[in-house]
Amino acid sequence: MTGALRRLSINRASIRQWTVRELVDACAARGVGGVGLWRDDVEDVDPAAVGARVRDAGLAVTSLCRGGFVTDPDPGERRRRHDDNRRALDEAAALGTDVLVLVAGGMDGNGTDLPGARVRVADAVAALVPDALARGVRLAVEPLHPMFCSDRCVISTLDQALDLVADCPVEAAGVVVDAYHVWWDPGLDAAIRRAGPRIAAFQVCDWVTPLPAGVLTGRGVMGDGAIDLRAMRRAVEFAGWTGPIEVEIFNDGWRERPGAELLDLMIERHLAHVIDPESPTQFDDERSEAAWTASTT
């Protein structure tokens, strides 16, 4: 299982009750390869400093969440997250990670122009381009659900985010295919094929219902919900993806429970679920070895 535990990354919003030391020290004891973190975890200290611990440690940071809201009409607002967002690519270039993980924003405050919102959005994203290029981190575009469409997000299927980074370079802008967000796409399949080489991150959840009050942290673990997560890594490993594989799991219930239960049953729902049981990956281990070891280095 060591390939498949390796391209294997956590979230830290996943395990927000952990620091990021616990959990950085916790995956590399399991032998876990990556962890995604937050830009309030490096908030307040250096975020080469992170990094480079994660490295210590052996493992990668896989993603940096997140970028984005960018759907204000206001101009004087957009130059402000303009500036935050190039601010974030330097935070995640400093962590060592290659993704930026952006949120488009919603319609809240906004309007009811939903086309010119994800118009703003494009555009604001072809802005970031030379920043992401001169720091060599991918703007990782994240379609939300599109019960998220009025306040968080106006970006709603792979597709849409696919079309938005069109005329992007790859090495530049992507996308994020992650699993609570897309899994109820008719139209999945075709869009994981197109998007091949602009897939920039694959995360991982599980749907359960009822959602509780608010929505958003009612993700479930692997194995608990409607989503067919080991046909989605097929998808995506098919159309070309051998990054890592990353556990985010809001769920307020989690916060009461200890650290390391939470974390044993991710890898275990991971190795049940999202990995093939009788073929941990469809990449050999020394593939996986070999990839996870130039990341990390």
Given for the second form:
There are 2 protein chains.
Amino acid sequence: MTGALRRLSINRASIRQWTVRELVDACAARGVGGVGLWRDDVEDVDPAAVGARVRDAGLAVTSLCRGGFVTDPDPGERRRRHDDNRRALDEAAALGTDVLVLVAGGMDGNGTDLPGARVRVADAVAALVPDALARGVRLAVEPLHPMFCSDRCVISTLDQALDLVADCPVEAAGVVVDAYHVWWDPGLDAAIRRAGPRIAAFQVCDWVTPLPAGVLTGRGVMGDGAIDLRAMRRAVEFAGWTGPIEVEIFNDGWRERPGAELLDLMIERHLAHVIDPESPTQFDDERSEAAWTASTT
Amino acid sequence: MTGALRRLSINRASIRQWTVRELVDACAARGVGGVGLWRDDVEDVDPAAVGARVRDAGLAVTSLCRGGFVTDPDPGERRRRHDDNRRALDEAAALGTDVLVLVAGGMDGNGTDLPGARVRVADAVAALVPDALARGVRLAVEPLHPMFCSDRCVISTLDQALDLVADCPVEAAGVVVDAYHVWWDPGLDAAIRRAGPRIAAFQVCDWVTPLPAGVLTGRGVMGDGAIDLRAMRRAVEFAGWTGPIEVEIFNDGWRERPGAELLDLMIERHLAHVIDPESPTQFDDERSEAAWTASTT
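Form predicted in complex with another copy of the chain structure, per the form predicted on its own context:
Below is the whole assembly, all chains and molecules, this chain first.
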């Protein structure tokens, strides 16, 4: 099991009731290999110190959430967002992660001009490429489920995210494959194959209904919903992905439960519904370990 | 304005507090050309009599909602659904509409086998083709927004619906373009052009947030949300559509308001946000009127 857990990463949003230190210590104690952090986790502290603490515990910071929100029609506001996204790249570099997740932004204050908003996202990502290259941090464009198109993210499919980064150097810009956002897409398998080395992060949880009001915090744990996570994990691996599998679950109900219970549940479900039970040590293979080691050092 | 209102149709689900007769009389009084009905509207009455009453008032029945729900893994249940869908075709023919809207069904009781569910839908639609041809009623496959993929409809994009009906005779099977379900799709314009004569119905409302719990009954009236309905209407017309524009708004809050107020609001918003204000009588052109007349007689 060692390889399978080393490759597991827990996004901080999945256990908000814990401090970063509590999350890191609990993950280290169980052999979990990484954590995904958010910008507010390093808002009032030195990101380099946080990154060092995570690495001292034997873990990697697998991603920083998040930059983006670049759809505002006002050029001044977009300029402010660009500057803030550059700071996010700085924070990612200081933390020691090479993945900055970008969420495009929605259409708020933008009328009905969806094509225009999408063009602004492409422009904004391209403008960040030199900074990303300089810092060795990759812009990871995350398509969000189409139900978020108006208020959160105008990039709605994996193919669309791939089109967006197609002209950027592969080391500067990639895409996030988050199972919750893309599972329904009839073109998903082909898009994942197409993505290949553009995959910068792979996140999992499950799709459960009914959705709550606002639809943001109704994610389920792997195995409770409609997504064939094992098939999707195989697809991203077939496309070349050997990096972490990050569990990101937004669920208001989870706030009431002990963090350790949630962490143990995510580990159990990762083993039962994401990796292959018939070959649980698959991730000990040389290539995966080499890639993982490279990403954590 | 006459042409513009003649081409407007009000789906019964938009004003549930009215009887069919109240809806038809109010639409007739305002010059609205059609109504879309549901199967429960003709459950305990003779559909032919309902259809005759609508036509006597000078209106058309622009669609019957709905058949479908053919994803159950159990063959016996799918057989029952097939028989029920044949009855729905009978009801549509008796009502005098040539459009039966089909909603595929979700994955309930179906684990995580999304590809399997989608194959079952294709098989079920193909099996209904001879009955559709015999009755002169078109199967109108409706892609639903991806947020309904697990619990209501595994057909999530217009392209997917077009793939599904591609091998069926065009007079037997088409697609529904419902703005609410497809507006976010980055491939929408191309899919609408591809659809061409496969377009069997065009429905409008608007996308507003936050979505309510369950996400079914949070639709907005045209002009209140994120969808560029005028652009979409132009796109379906460029693809050849000259038929009705049907307003279908599921909104729990609307149940509390007087039906006449809602009808007047839908008319006002149709004129202001769907048709072109600079050429409001565009629908009086010969081709549109001929097509409309053909569809109502």
